[in-house]
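Here we start with a single chain on its own, the form predicted alone, put down as structure tokens.
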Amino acid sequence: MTIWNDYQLVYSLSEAVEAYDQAEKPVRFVSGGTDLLLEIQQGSHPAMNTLIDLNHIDELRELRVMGELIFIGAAVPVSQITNSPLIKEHAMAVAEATGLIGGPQVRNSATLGGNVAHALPAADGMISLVAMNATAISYSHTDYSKKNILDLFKGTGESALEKDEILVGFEFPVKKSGEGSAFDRVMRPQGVALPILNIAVWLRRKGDVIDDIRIAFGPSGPVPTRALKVEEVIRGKKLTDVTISRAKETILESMKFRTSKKRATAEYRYLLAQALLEKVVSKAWNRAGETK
């Protein structure tokens, strides 16, 4: 089948927007394309007349420190993020999450921008960015804009980005003393692309107390969210069996997991959520070390 009629390479953001405006519709921006092209091939997404390839825009391929922030370009291959010493130092949750996206060949093509723009509530890379409280940077018609990553989603598979808006990248603070993050997930043995459940945690410790924490489960609804009630139970407490037990109870009281015919029942996801919470919070705690 025909997936596209016109495939265009662009080398700047302004050129990309101009190409979009002039292209014969329907048109989509692509970087990795590992989700979009497969969906078109399988018939779950309409074919495109025009695809505009963003991979040659230098700004979207950057991965660097900018002052007190880490910047990951939307077109950086996830394999590069996984293996980056910079990301391993400052955001292990992101390194771990991107290292579990697809297989080795997919990770060499797939991008973090595509993982987020696809807007699936269990996307591994996206969930890790939620825990890091990342800011998304986008571009449209000469203007950059910034918004919290949670503001990028309208519903399952439905991005809040405008069709002519380009996701440029993500930024989040550099790791400071006493901070740590972690990610984990459970998959079906058959290798279904999306996890039964995943979790990302960022925390800051002061002495023997969890001073602050962010937790994101996926999927926990049609759009990604933070587990705010669970965070409240843990924040300001010592990491003890009592604290974890209360946090597990709060998962049952506050989280909204659903049954998926292809992946798992809601009941099983509640059990996984409790087990993953204890495991991943402990891992992030150990990585945080002591505050000086």
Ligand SMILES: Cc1cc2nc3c(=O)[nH]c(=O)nc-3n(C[C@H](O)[C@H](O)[C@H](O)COP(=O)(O)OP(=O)(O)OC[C@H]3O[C@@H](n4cnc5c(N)ncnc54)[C@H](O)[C@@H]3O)c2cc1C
Given for the second form:
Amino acid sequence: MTIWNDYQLVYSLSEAVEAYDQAEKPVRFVSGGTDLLLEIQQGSHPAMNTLIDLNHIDELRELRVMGELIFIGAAVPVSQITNSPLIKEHAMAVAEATGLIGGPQVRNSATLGGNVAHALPAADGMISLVAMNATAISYSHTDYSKKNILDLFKGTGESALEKDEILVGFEFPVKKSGEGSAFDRVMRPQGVALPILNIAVWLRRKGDVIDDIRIAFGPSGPVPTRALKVEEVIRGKKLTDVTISRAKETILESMKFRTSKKRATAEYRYLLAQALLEKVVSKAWNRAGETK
Amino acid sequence: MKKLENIEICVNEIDYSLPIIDGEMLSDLLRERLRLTGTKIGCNESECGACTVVIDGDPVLSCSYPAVKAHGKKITTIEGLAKNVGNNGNAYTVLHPLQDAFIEYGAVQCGFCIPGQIMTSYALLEKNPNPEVKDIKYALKDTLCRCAGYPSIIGAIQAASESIVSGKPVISPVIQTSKVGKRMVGQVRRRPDAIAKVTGQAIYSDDIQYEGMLHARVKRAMIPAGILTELDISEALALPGVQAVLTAKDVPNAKTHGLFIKDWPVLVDIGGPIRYVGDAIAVVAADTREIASEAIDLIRFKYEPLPVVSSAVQAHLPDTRKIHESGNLLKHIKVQKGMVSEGFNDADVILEHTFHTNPNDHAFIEPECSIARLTDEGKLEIYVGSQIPYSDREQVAAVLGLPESQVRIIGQLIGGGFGGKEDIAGQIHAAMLTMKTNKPVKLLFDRHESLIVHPKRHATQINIKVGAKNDGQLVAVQTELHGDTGAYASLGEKVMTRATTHSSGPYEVPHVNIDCYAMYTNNPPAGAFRGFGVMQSAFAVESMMDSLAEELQLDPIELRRKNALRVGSVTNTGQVLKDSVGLLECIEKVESALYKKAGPNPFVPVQDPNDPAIVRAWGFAVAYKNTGLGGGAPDKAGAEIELLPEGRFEVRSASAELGQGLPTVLQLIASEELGQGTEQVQVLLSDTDLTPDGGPTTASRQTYVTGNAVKYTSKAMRDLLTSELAERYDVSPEKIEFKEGLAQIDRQEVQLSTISQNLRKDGITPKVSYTYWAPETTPLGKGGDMHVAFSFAAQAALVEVNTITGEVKVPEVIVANDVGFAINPLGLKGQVEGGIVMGIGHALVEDFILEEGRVITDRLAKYRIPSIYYTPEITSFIVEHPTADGPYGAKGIGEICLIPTIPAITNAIYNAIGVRVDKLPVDQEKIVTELQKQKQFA
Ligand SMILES: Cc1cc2nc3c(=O)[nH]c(=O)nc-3n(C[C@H](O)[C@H](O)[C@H](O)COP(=O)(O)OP(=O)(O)OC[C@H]3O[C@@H](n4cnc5c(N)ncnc54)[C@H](O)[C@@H]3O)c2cc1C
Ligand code: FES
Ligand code: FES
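Right, the form predicted alone is done; let's see the coordinates for the form predicted together with the ligand.
Shown next: the complete complex, the earlier chain at its head.
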């Protein structure tokens, strides 16, 4: 049993689609392969006859500003994202999250497209994109389409993309004055190599008030969600101890954290969620206050 | 769209065009097709970084990088770093500054991870020639070193960076040497194998290939308990490319193996018991590894499940199912001194508590690999990185029904052992398949198999009760231990004996009573592991000492000093310590450094002024550990020295080098005794045909026992040469002296090569051998000297606890080790650093998780070991209280450095936040829960 029989390099989206249609099945797209190849090797994913490598499609390797939007190609290695001055300026949450994926070598292969398409509810890069309210651009047959990042998931490990649909990239607005974002997570050294909890926050300050905020926790259910209730109690408020403790209470009332064996109990997750919220909101707040 | 025909790549500046192979990873292409075996495979699951190569400037993991994907790219591997300069007659190699610096700093130990470390560092320096420590840690985060010379690695990268930026050679580090160093011993010397290890030329078992070699895989039970009822290998046999499938029916002679107690079946027979998940059901040899893997999936078997015995305590209950016919008790070990009940009557305070330690995996970066083959003369050769080659030979011969002289174990470089390469892994299976097929057979474990199969550290439950006077004088210690030795004995009895005898700590206690039960269970076997049982009992006893200090309101250091073993003390087994007890000096060294660093109250918690969630405090612990087998076991090592025709001495012993630096130690000793420099002495290890038995590489015994053997052999060699020369040149022996490369005979200088050649002409081979017997020891229970020597240590650890998340860090450690005499200071540094980092790993990171006999942590992604991020700042003191019979006074060091780290950390946690950790490893969630409880009651 080999992991694949045919590994194809393609150089454009149309080539990728064509290759997919003509490939001997089963077939899969692959980017960094840091999830997919390992899963096949370890028997938790069936072996593939054909793998179509998306890394050489220029469009998927771009990272740029387009007018009012930042675009991150789905196949840009996450090491490049985390080190990008552009991303550090406009989306610190994404820079921080991608900087924590695996180790340096893994980051030179791993991509944001793979991180999102793999559809795990606590994928670091994906959670940061949720807080950025990113739009995903995908390509299927001959058409591009745009969806909100949250519309890409069906269940744990199950994306809403069509089998032959390719993620091209993600876009979100450039940072405007008074905006800031941040990401953090807590790991556990032993047992299952998955984060216990991560959080990404984006917010906009107006004077001493949090004018708008987006918060995403992972894992907080089978598919990623925003912590809308928590956002609500913070939105329009000043960043005070009262606001934070109201927000913490709302975490207890509205979030649904689960106990996962050998990783964390729900109680511990609630505790961490509260601590991380305070820390990450204030980090984003301070960034939002920086002049640029 | 045109299909790719060939992979076009440039590797180390050479262009290749290679046909595409389905499913091939870049590491396979490099290792198998280009024979660039410097790129290592440690895990094959993107966790360890050993396979790192640089592609177009970026470090990537070649084990999970499809070869096709490298099409059109430029690849640099470890073999491409050193540059060959000069021409024909005058060609030589110039090492990259990183390679130089890794050697100079002693960052090279077993060497298996080193290509990955250097390639990752190379990519870093190419992008950032002047990295700060934090950049280095960031870049090397996932390039694991189990020998854990992380501080040396960091130092080496900084030195290489300076050298690159300044254009000057690498500046050597200042390394603490022996205070009483001689001309050679006690001085810093490069490892003899260092250059091979930094250039990727060093050959480990998996790097060997033979024409027509078959690949073997083992069908494992994967269930913890049952009776094998049916076995069907027909489909596997029918698979094209399969050359042999063997089952228990094919085991020619002895059906079981084992180091002392032979209770481990080579293959489980129909009707026979399955006792753990790693039990072997069948073995397959096929043309390729892929075919062999496919074949084991085609082997079907049925079994009747049996209730699983999953802990030592459960195994000891009277109604528990018997795993072996002899019962579940492998051994009841007892220590008694004085009358413990009297002691407790005398005590002003009595404390009692139960502690639990977990199993650990050695997680050496090199997985087990054996290659068997038949020579033209019909001799069976096995190439394997083994800690005990002579024991391998004995066990292989017994199972195959061959005389031992027909079997030759050729020990290879070992990519880390730590005790985990003492038992049989694939040696016997590979040999059986070779005998069946008449072809060379390689049996390589993948990481998953390694984690499931080989013996672990004993999970131990320790109940300890201590009694003391108000002034802190210990009067009685009583402990009861339950050690989980898993499915088979391995070295369980020995390990648990050490746990038992060390369980009242390095203290003089008048009344001691200890009962230890080493129990069989359906867990993976437990055996030797650096620390050898003493780690477990030290955790319990040193935690209790801190509790006692608190109870009596005494300073924890003072309490230890008061009770510490010293010359003249009687241990709990009745041994009177005659010399070499440096514990008090270790305590003083660490204490004064601690006060200097932390002020007068190191054990009082301090809140971080910038982050109130962070609390810091120091903790303290001491330890001792026997050197040598002891307990009445004959402890001997043979060595042989030959003066080769070209004038170099070759030292031979079948002791194993696991990375700890044995070749350097032996080279230094022989050079010292023979008046030579290290260039004139080479060392050959671990070949049962060429090197005499050095005994097992275990119990911190090699420096002492094999070191002595080499010392005495060297003397014998000197005597032989002196008497021959005295006669030939007709001078009195006092007028003969040996110097680098020559003999000074009266006023005449004669090259050693000339001497060797002249002797050979006359039919005399200048070769001597000697077997050294360590001083006799007495068995446990008989009083007297149970061990030839003990090493001692004290440590202080600073912890940083995040009171909100429960996360714990260890930023600083102070350590003093009494090693008798620091023969090889560079190796000692590596052992100390590696021991401390492994200790931090055991305390905070590593947990081999079992659930009803099944292994949950069956990948390196789940059994995590410390990365470079865990490297603390280390202040290390060498204490040298020589032991009379050790070579120049030296005793063991390999294990002691790990032992006190763990309780020093857990004591520090208690000091910081008042939570007593009594179960390893530290669980950050539990810390938070305990802190919450404290809040509720406050
Ligand atoms: C050692 C290690 C540590 C890791 N640590 C982390 C961590 O800390 N945090 C974290 O979030 N993840 C982690 N991961 C997981 C993984 O690296 C990331 O999820 C990574 O971003 C996946 O990207 P990839 O390009 O390698 O995906 P691939 O493995 O190539 O693909 C994953 C899935 O996505 C699909 N896919 C990929 N690209 C596209 C595309 N453009 N369009 C449509 N479908 C696509 C594939 O078909 C596949 O199903 C780790 C992995 C390893 C090996
Ligand atoms: S072998 Fe590739 S990361 Fe371990
Ligand atoms: S030298 Fe790094 S694993 Fe041994």
